[in-house]
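Below, in C-alpha cells: the form predicted on its own, a single chain.
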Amino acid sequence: MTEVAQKKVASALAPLQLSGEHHLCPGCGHPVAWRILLEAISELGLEQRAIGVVGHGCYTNIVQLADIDFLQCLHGRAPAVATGVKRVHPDAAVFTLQGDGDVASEGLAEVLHTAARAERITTIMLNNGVFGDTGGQMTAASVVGQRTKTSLDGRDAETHGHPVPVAELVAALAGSAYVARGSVNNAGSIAKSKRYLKRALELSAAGAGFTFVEILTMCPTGWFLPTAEGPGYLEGTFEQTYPLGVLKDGPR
C-alpha cells in the first residue's frame, strides 16, 4: 500500500463516526475500538435502533463522535440502566460500552445478575488494565506484574489479589448466550474483534439472551511505555492471562 493511500485510509470516517478527533493519549486503543463497533452496528443495519449505555472512563468520550443515541450512567452501572432501556423499548438494540474498571472493579455484581437474568442487551469491556480516567490506579483485570500508578513495582498476587476473568464469568452463566474476548493491537485481532462484535450484537437484538464482548486494548500512558511499545506489550502480557477467542456461542 502506497504512502498516499495509508493516509487516505486512516483518515476516512467510519459509518456513524462524526469526527475522527479525539482527545484521548497517543497510541491508546479505544477509539480502534470505537470505530469497529460503529462499523458493526452499521453493516448489521441497526443504525436507528441502537442506545448505547456508557458508564464513565476514557472510552465515554465516543458519546461526541458518534452519531447515535446514547445515555451516561454511574460508575459501573451502566448494565442495569441498559436493562431498563431495552424493557421499556424492547426493539431497541440495546449495549453497554464500559472499561475494565467500570465492569470489574464498580459493577461485576451489575454485569453478571444481568447475563443470569440473561437480558437481551450486549455489554462491550474494553480492558486495559487501568483506571486510566481519574489517573491510571490499577483496577481488578490488572494482570500480575503490571505497574499501574497504586501498584508502581508491579500488581503482585499476594498483595492485590489476582486479576478477575470477566468473560469466563459471564460465559459461566446460563443467561449468557455468546461471549468472547478480542484485542485491537495489529490488524488481524481488529477484523477478529469486529466479528465478535456482530455476532454479539446480532444475537441480542434477535432476542438470543446476554452478550459480552471484550476487547483488549493498549494504555501506554497508563503502562509506563513509549507509545510504539503499547502494542507487544499488550500481546505479551495481557493476553497471556486473557486468551483472546470465542468463549461461549449459544446458551447452555
Given for the second form:
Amino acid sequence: MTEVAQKKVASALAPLQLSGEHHLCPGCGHPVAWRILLEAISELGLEQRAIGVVGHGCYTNIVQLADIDFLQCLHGRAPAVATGVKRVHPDAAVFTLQGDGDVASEGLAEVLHTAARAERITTIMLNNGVFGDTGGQMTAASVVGQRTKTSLDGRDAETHGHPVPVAELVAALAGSAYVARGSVNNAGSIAKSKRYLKRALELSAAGAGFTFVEILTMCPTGWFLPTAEGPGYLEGTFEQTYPLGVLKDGPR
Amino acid sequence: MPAQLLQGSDAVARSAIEAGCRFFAGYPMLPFTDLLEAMARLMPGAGGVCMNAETEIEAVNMALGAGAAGARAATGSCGQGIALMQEAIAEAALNEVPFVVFNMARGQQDYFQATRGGGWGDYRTICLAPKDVNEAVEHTQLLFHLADLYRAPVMMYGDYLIGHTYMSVDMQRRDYGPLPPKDWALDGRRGGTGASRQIWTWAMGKANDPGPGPDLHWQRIAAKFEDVARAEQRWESELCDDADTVVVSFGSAGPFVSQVVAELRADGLRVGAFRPVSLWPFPETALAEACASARQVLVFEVNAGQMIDDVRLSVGHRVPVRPLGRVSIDFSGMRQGEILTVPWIRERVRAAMNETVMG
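With the form predicted on its own in hand, show me what the form predicted together with its partner chain looks like.
Below is the entire complex, every chain and molecule, led by the chain shown above.
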C-alpha cells in the first residue's frame, strides 16, 4: 500500500482502543459510537482527564476495550455515580455511557436530576430502542409500531404507551448546557455525531453545565431485521420519532 | 482537644469530618435528617461536599462514585431509605468501593436489614452499633478506617437516641494504624498509558490486562469477608463470669441493661450483661464464653425477635435463650416505645430469674 493510500484508510484501531474481542452483533451501531467517542476524547486532549461511568447493556464491553479509567455501575445509576466522581475530581472530564434502557427506562430520575443540578458531566445515551443485551424487549424509548419480544405486534400507544424523548426532557431543564441527537447510520451522520460529542465533552469539562448527546444506533438483531436493513430502518422509523440535530447550545 | 457538649448527630458529623470524610450525600428522613443537616452546615467549611440528593438511590450511588474516586465518602438514611440503598451497598461490596452508611434507625426493628442486607450476591456488611454518642463518635472514625482497610461499604446502626442526645464528647482523631494506598481509585490520569483503571463487579479487566472474572473475583470477596468475620468481632461484657443470667442487648438499649444489671446486683442477683458492639461480625465466641456459667440467656431487643437468632447460633442448645423485648414504638413511629426503660426491663429480668434461677 502506498503512503497516500494509507492516509485515506482509517486506522483499524481507534485512539485509546485496546485490541481485544467484543461480543457485539454484525450490523450493531455501538462500535461506531465507541469509536467516535474515543476519537473525540483523544482529539480534545482529554485522555488523562477522562473518567467513564458505564451502565448495563451491550456497550458495557467498552470498559474492557478502551484505555480510560472506567467504573461500571448499576443499571440506570450512572449519572448519580458520575456526580460523586466529578465532585471529588472537579478537573476530570467525567462522562456516562448508557443505553436507552439504562437512561429512559431504569434511570430516568437520575439523568433528569443530574441535568437539573447542572452537574458538569456528559451523558451519552446510545438509543436503539430495545433491550439488546437481554434479547430484544421493549424499552421506554421503543418507537410506536416497533416489534419487540414484549410488543409482538408492534408497540401500540394505547396498550404500551408512548416513547420517552429523553433529549427533549433534558433540554427543557435550565441545568443543561448542550443537548444534541445524532445517529451512526451513514458517514455524514457519524461525522455530525462526532462533532456533537466533542462539543458536549468540551463544554462539560470546561464547567458550562450538564451536556447530553443521544446517538441513535442500529440493532438489527433486536429489531429482527437482516443486518443490511438496519441503517434504513433507523432512518425510516427512529428518526421520525427522534429528530436529529442540536436541541440546545448554551444554558437556557 | 477539650471535651465538647454536642448533640449526637452533630457529633457524628464532626467526627466524620475529623476522620477525613469529604463527601456526603443524603435524603431527608427522620431521625437521619439531623445528620444530613449537620453535614450540610459543616462540610463546606471543611472543603468538602454535602449533596441533598433527590432520592436515597441517588445518594448512595453518589457516595459510591465519590468512594471510587478515592474520597472518604458517606451516606445514610433509615428504614425504607436503607431498603432503597441495599442494591448499591451490595454492588459496592462486590466492586470493592469503600464508604460509610449512617443508618440512624427509627428503633431496633431493622437488625435483620442491617446485618443480613437486602442486596444481591455473596456479601456481608460490617455493622457497628454504638451504645451512646461518645461511642458513636469513636465508631464513626473506626468505620472509615474499616471501610478503607477492607475496601467495602460499612454501616453504623444508630437511632433517635444517638442522634438527639446531648453528650460531652471527645472529638480527637483516632489512629487505627496504617492503611494500604488507594492505588485502585479512579482519577483519570492514567488514560492512554496502558495502565488505566477499572472498577467493575464482574472484574473482567482490560483487554491488555485481563481481570480474574466474576467466579474468582467473588470467591476472593467471600474469603475476604471470612477474614473480616474472624478479625473484627467487638463486644462489651459486664459481670458475666459468675452470672446465672446473662442479658444480651445491642445499641442504645445497652446502657439501660447495664443499669438494670447494676441494680439487680445490688439486690444480690447474679446477673451479667453482654452487648455485641459489632452486629456483623457477631461476636459469637465471646458471647458463648460469657454465657459459660449461665443457666439462662435473656435477649432484650426492641423488636419482635431478630438478634435472638444470632444469640442462639452463638450459644447453641446448652442454655435456654429467651426473648425479653417486643415490638414497641412511640406514637410518631420514629423512635423506641415504652419498653425502653430501666423499670420495665428490670422487672422482667427479675421475674425471669425468679422463675428459672431461683425456682
